[in-house]
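Next comes just one chain, in C-alpha cells: the form predicted alone.
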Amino acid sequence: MIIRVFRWRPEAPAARFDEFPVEAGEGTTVLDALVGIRETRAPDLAFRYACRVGMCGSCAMVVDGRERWTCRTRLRPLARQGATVTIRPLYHFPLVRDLVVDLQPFVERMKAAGAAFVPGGEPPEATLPERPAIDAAIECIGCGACVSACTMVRWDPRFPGPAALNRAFTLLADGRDAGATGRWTTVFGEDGVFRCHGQAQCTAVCPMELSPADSILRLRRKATRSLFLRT
C-alpha cells in the first residue's frame, strides 16, 4: 500500500505529501510505518509519540480524514477502504514541523475554562456521591483529537472546546471543587458551551469512547436551571 505523509517545515514555501510504499502485516499499525519509514526512508520525518500502547495519548494524528491514535490504528483494515492511506496533522493546531502540532492553545483553553481542582473546606472523600455522575467524563488525557474534530473551534478562537468543557462538567459536578464561580463566565458566556452546535463529532473520534457532547448537553442543562432559578 502507499502512505502519503504531510511534510511541512517553517522555512519551506508550502506544505506537501511525500509517499512512501510500506509493506503491511496483520498487527502492523500506522505508528509503526511512520517509524519504519523514518528510520529508511525520510530520517528527517517529524512526529510525536511516547507510550506506544495506548495510553498517553501523545500519537493523535488525523488518518484517511479521522483523528485517530495511530499507535492503536492497524493499517490492513484502512487499506481495504483503498490503496493509500493518508496521514495529517491535528487541525486547529499551530504546526511546528511535518506532523507536529503546537498543544499550547489546548493548554490555554483548559485554563480560560478552569480545568484544574480548586480545593474547598471538606476534605476529599474516598467515594463522591456525585461520582457516577461523572465517570463517563472523568477519563480524558487531553489528547487534542476532539479539539481537531470541532468545527466551532475553527470559527471561534474564545470557544473552550470539547475536552475543557467536558472537564468543567467533572468539576462543576464535583462538591468538593470550589471553583465554581471562576470558571462561570467562561463556560457559560457568550463563547461558551452555547456556541456548541451539537455535531457529536467529539464524541465520534474520541480514543477514550468518553463523549464531551454529553458532557456539554448536561452544562447547557445546569445553565437553563439556573435561570429558573434565579427568577
Contents of the next structure:
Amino acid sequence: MIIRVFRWRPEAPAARFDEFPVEAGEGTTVLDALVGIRETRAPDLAFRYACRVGMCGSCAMVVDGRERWTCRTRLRPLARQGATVTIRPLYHFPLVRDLVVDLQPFVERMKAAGAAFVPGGEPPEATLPERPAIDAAIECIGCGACVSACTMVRWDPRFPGPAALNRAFTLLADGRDAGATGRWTTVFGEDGVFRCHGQAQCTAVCPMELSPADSILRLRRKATRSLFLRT
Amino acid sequence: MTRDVADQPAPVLHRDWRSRDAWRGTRLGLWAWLLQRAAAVALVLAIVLHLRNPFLRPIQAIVLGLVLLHGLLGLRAILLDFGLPVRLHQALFIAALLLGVALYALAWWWRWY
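Go ahead and give the structure of the form predicted together with the partner chain, now that the form predicted alone is out.
Now the complete complex, all chains and molecules, led by this one.
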C-alpha cells in the first residue's frame, strides 16, 4: 500500500504530498508506519507523538479525511478501503512543519471559555448531584481532533469550539465553581454555543468517545432556561 | 531568510471542499445540516413559483417534497435540542428521510391519484 504524507516547511512553503510504499502487518499502526518512513526514507519528516498508547493525544492527525490518533489507527482496515492512505496535519491550526501544528489557538479558545476551575466559598463535596453529567464530559485530553473536525471553527474565529465548550459545560454544571459569570459572556455570547450547527462532527471523531455536541446542547438548554428562570 | 520566514504568519489548513478527501471526512450530521439548509433555499424559490401558478402539479410536488425534507430535518434538530442524546442523531436523520419518503408517497397517492 501507499502512504501519502503532507509535507510543508516554513523555509520552502510550497506544500506537497510525498508517497511512500509501506508493508502493513496485522498490528501496524499509522504511527508505526510514519516512524518507519522517518527512520529509513525521510529523516526530515516531522510529526508529533509521545505516549504511543492512546493516552496523550499528541499524535492526532487527519488520516483519510478523518481526525484520528495515529497510534490507535491500524493501517490494514484503511488499506482495505483504498490502496492509498492520505495523512495530513489537523485542520484549523497553524502549520509548524509537515504534520506538526501549533496548538496555541486551542489553548487560547480554552482560556477564552474560562477553562480553569474557580474555587467558590463552599468546601468540595465527595459527590455532587451534577456528577453523572460532568463525568460524561470530563475526560478530554486536548488532542484537538474535535476542533479540526468542526466546520464552525472554520467560519467563525471567535467560536470557542467543541473542546472549550465541553470544558465550559463541565464547569458550569459544577456547583462548586465560582467562575460562571466570566464564562457566561463567551459561552452564551453571539459567537458562543448558538453558533454551533449541531453537525456532531466533533462527537463522531472524538477518540475519547466524549460527546461535545451533547455538552453544547446542554449549555443551550441552560441558556434557554435562564430566560425564564433564575438559575 | 530566517527573519523573512518568521515574519510570515504560519498557514492554516482548511478542508478543500472541492477535493474527494475532504468529503470522505463528512459524517451524516453534516449531510443533515446541508440538506436542511439547501431545502430551505430551494423552498423559497419553489414557493415563489407556486404562488405564480398554484395549479401546476410539478411545482406542487416539488413544494411538498421540500417542505417534508426541511420540516422533518427541523423536527430532528428540535428533538436533539430538547434532550434526545446526540448518539441518536444519525438514526434520526435516516428516520426523517424514510418518513419523508413515506409521507410523500402517501400524499401523492391521496391527493393526486
